[in-house]
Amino acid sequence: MNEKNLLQARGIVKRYPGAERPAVDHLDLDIGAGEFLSIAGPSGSGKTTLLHILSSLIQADAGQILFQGQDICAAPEAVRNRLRGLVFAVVFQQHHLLPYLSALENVLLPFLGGIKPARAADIATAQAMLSRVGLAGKENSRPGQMSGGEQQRVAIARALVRGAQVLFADEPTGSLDSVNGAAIIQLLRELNSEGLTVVMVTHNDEFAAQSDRIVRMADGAIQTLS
């Protein structure tokens, strides 16, 4: 891991209305490039609104978010939405594939921005990274005919097809079974040693072993680090 910090969370605050107290309160974060660190903690702990954060699907009440030493909190929404395009990628517990496209037009989806015709570059660069998480041959198969696990593969793939450097993982086995669970958390291993940045948010214990770091969060708060 290099311990160069890619992400800075600086007095972090989030409050939704009617909320009794925020979902998250005055919070510090250092995330190092190349980390893969877990985001864990009880429902309703904040730990999903600190990745939404992070990611900059969110903005944060007060505080600061620094990337490479910019603050992103204070960018115009242009560039936000440029940085989570190219920069950023973001992955849920429920896959959002498009039912009538083959995995293969899924994952292209991020190149068209619009109705045009997709490029042979961009064909073959989704076509690499479908076979980069293990879907070669899957290129034609729509999501219906898909196991959980590949539906999940496809996102990932969609998420990652424009060179992105930092995953954001909000539950990404969730919705799955044990096995094809840890096998998702392999993946993002195995993509972690190659380089790319992951922030996962879990409630599985067991898979946020597997990560470098472990964020314990409770009542918007930062509890325990290890």
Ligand SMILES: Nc1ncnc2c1ncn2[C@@H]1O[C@H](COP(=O)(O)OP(=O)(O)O)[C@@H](O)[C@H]1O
Contents of the next structure:
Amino acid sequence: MNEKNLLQARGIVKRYPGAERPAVDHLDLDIGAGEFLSIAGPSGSGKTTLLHILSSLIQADAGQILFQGQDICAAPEAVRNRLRGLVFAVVFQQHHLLPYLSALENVLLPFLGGIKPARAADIATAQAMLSRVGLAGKENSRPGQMSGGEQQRVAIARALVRGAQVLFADEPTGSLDSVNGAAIIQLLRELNSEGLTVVMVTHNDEFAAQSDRIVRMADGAIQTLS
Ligand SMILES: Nc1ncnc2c1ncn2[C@@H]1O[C@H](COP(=O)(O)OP(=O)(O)O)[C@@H](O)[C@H]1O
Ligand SMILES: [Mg+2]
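Shown: the form predicted on its own; wanted: the form predicted in complex with this ligand:
What follows is the entire complex, opening with the chain shown before.
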């Protein structure tokens, strides 16, 4: 297995019920360990659907997703759950934080399932994760007391707190102004330089240009550059 082979999509097809054309249509893509990949392309070209298939949130109708050489589509649900919970992390354009919880409590959620009292070790991990995204001192702030950029940092900390290897980010700067957006890209670059593989959908060419590689989608497939 070479560096290119952390995650490989092979012949992926996904058609939503009733849709005329597949949202993803015989798509192939290789993602290397430690790579920062941007996915660009017009609205409706299948970017979000692809990200959800790669991150095991939804299943393709056909094709294979190989993670470290193993087909995760064919894997038992327990294996897919483990990948979703511990190996893959997903952030979206909207941060989806719980408004009545503090930043620290939001980041602790993946440990808790929302019920048990938090363990001291998990609190320490969550605090360290908040520092890593530049939010030391903001532990007790609620989302409504933070800027949009800070809220997105909390969402990134929550996504990564259990030690994910791959971050999938679907237009993570889409609801931010250009200054806050640029700061989020800078954070993703830092996390990537520490070893995190990042797969980001973006409409912003300037942000995409800061990644290692850009692929463009059209009609559910990766466009080949001529
Ligand atoms: N849950 C869904 N049910 C039915 N059609 C969907 C659903 N999600 C997306 N689609 C359709 O699939 C295509 C690709 O959508 P999407 O993956 O969201 O593209 P993008 O993220 O590039 O805008 C579009 O035609 C969209 O309307
Ligand atoms: Mg989308």
